[in-house]
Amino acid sequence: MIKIIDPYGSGLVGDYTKAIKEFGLEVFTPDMFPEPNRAMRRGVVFAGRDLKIIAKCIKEKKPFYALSGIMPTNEQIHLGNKIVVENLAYFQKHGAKTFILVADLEAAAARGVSLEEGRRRALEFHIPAYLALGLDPKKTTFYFQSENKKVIHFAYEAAKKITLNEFRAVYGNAEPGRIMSAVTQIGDVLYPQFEERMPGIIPVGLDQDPHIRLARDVVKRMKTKKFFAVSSIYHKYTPSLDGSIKMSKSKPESCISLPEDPVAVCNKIRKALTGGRDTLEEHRRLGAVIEKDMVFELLKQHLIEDDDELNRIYEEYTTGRMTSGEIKQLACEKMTNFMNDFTTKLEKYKKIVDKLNFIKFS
């Protein structure tokens, strides 16, 4: 059985299809939503919750929501959160009306980043490089999670649909700091239906799945509100570059942080866990086994766009005529781009930050 998976600790999900089964996901097709984006045509997206409903809203160009926070813990961001922006935009280009929250009475409750701090770096960093990574400034609205007493006062609304008993089968433990910061979370994922009842959709890795979980509990709860729970969508982890299934921070060796030099990430790819074979005659004879392949990995979730070319790529290393140096100096090369346009982007929404559409709370 896999483990209690929550925002907060450690555990991780080998077993995609398990983990489908176990929490009752819905598995996620292609097919699903016109014109799939990378994430969704390579099975990084692999699940979610009442997807049929955000099709439909798509489809029929009816008003939904797509929602996701900034967690402003620090002063970087790893590739594993470009996945959740890119479904974001995505959904904004469909028709979603956007919303970002900047969790601070999270980061304050949890981890200990006081509001000053989560809202210098939110405004200095984490909300520009979500806007250089796909966001349209102009259809994305921003709030302090703080500043927004709907969503505080809701939040108390929340907590009495909720036992004790229940929150601990759900996060592991019911520790004061994630209660609060659990149920101040259902009223973010609400908040745009307080003024207009519709869908919402919420992009998020399968860590977040409980407070999706504990959202849609107290929706069912609350009768007379006739809130639509939300839905979700889910995608695989970008893997650590030494094969662990998660980047993480505390491996800086196997994580490539945002914004990062590219000198320093291209030491960090040659240095990567490879499916090339122990030497270059075996290598020719079998290929690669591309399971194994982190480079190839990086590629195909992140830095090629174009499914022809990834499939040459595949091709060409699975036979062997592409060896495992030469799948590591064109992932250089496609990471230097991909940083240094990066890098442009953040500094040019750094300068319009004040010109945002940030909802005012009288």
Second form
There are 2 protein chains.
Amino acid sequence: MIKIIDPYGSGLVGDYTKAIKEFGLEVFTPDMFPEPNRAMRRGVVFAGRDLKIIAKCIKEKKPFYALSGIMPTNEQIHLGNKIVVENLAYFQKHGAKTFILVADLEAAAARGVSLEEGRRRALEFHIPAYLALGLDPKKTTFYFQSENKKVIHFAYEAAKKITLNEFRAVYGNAEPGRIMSAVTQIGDVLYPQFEERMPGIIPVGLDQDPHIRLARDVVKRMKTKKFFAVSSIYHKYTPSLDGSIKMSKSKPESCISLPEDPVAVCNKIRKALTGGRDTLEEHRRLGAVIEKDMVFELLKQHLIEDDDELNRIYEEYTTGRMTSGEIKQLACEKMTNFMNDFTTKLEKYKKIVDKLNFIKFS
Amino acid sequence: MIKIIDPYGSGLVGDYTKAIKEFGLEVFTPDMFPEPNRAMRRGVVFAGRDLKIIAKCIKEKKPFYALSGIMPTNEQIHLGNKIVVENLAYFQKHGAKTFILVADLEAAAARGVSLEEGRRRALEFHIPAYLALGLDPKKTTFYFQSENKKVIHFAYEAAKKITLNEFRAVYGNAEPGRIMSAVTQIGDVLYPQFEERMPGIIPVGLDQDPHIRLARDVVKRMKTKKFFAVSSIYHKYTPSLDGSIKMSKSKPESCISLPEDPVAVCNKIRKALTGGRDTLEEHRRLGAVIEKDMVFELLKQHLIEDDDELNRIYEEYTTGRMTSGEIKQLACEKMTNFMNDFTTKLEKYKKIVDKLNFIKFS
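Mind sharing the form predicted in complex with another copy of the chain? What's above is the form predicted alone.
Below is the entire complex, every chain and molecule, led by the chain shown above.
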């Protein structure tokens, strides 16, 4: 029986257990990596592929890389991006060569955003935002997909290795733009290995697993190139404030974007689904149903770093000493601090964006 | 009633008439352009799209371009390529800026030929061969698709403008490699207009019309870019020596490649389908059935430049004064001369390939 380590429960375990079985993922446990980060310690990171080779690289200080992409389709990011960046920062701190690519070609092919517009958005918002979330600007290498001829050339070769039916099975949607976007992404995740074959890890949400599977399949079909199939690490979605599995901009009242006005965010938190009981008397007597509580989930996933502090809140809330109103107030204060800190850092990094390590291609 | 001008008949008129109706092509007549070339004068060139604007550019000496691509999938070309080059040379002589691109990315995506191998084949064979067939080396601009970032970027934007269903309707095959190849081709045919909007003409065989249609559709969907939809001009296939509609390497005994050993070619010509009668007596009395005669078709399409000379042969052969054996002998001699001349020029141009006008991309 597969068990996902989630000390606080999330009410969503079933879906993730199913995904692990269906996609053949490895279950993640916090003892796999040294000094696990918040998401790793708390069951937010729940699975991966080929994690042992990454653990070995960390332990033996061997070269490996961590990579993620920026899709410059709009000028906001969400809490899911935040966890990706925090995982990247974790591997960066533990020795990974760290790459962030701007998927401007993908944004053009799949969403119709012009390259100029994609570049502008990435420089003026996404890259500073990623740094504001914890990447080390001195240790992170950036590039624009549209400038990386090697990745593009690889995409054309990789396209020949995938049939339309496979594509459709993996993505459902097999529109021409989607196809070009996906094969280019395969080039990107392997790019650090073009120069030096080494393991690499891609932190993603579960919905990105199709890309990972396809990239791993292509590697197997290009045996002569001797790439390491990329490893991946999966985190749970930040649930929507109304309790559904994933926060989504399609339901703005239940979604928190970065950046977003703290006052507006606090209003949303006040309306969020909690595990509080119908009456105060009942709540005091039975305590909160933690699995249903989206506000506790916010604290756990995003707002409280210290485990002891989170444990105290867990204890007080589940025993009814703390009310839903109080936990909402706490979440509002923490979120306001976070949002203010984020926007301050965002402005700071906007000013140094031209000094970052962008790969110059000849 | 559509009538294709073909003074000698070819036995294949029906198929081409049908294509004109189905695809909505313009019927080509030799009076459309000044000093029509052999293929234009003899009904081999039979149709086009937007030909008037090209005729106007020629007449008024306004800028326009002619463009074709080299697909470096093997190291032979065929008689169909020869007519493409002759048509290109015609427009070059009448003022067209002339572009030849090496479709190395397409060869990788659709056929799995590596970029290095594609480049080698193009430089060592295809480019010298195209020059040997009549292009002016000083007036022709070459580039490699894989180096042309602007074309590639355009391909990613164009992909978003086409649905999978449209793709399937146009090509039948909608494999990922095929899709990448096709959208890149759209970038190529428009590339000369990236700098300067002007009409352009693409000489192609009928089987290439899907590419042209798709490129024209994409132009219509990118109205703001103000491209001229490309014009096209179609030539009939050189029929297989056994009488079927198109020479094909799948039937090597009925196919003539460039280059090919003249002795082997003469053997194939001797076995070709002719319109000669069953007995000499009958032949003298009735003359050859010219519509069936693949050897006369070779003379008409490829081997005899002078119209008076071709008319004399037509006259003698259709009245029975000339036999099938004699016309085969004549074709063999002409083909041997052509093949020797071609290989001599091929060797000559191989030596100067590094001095040609290749676009250098930054």
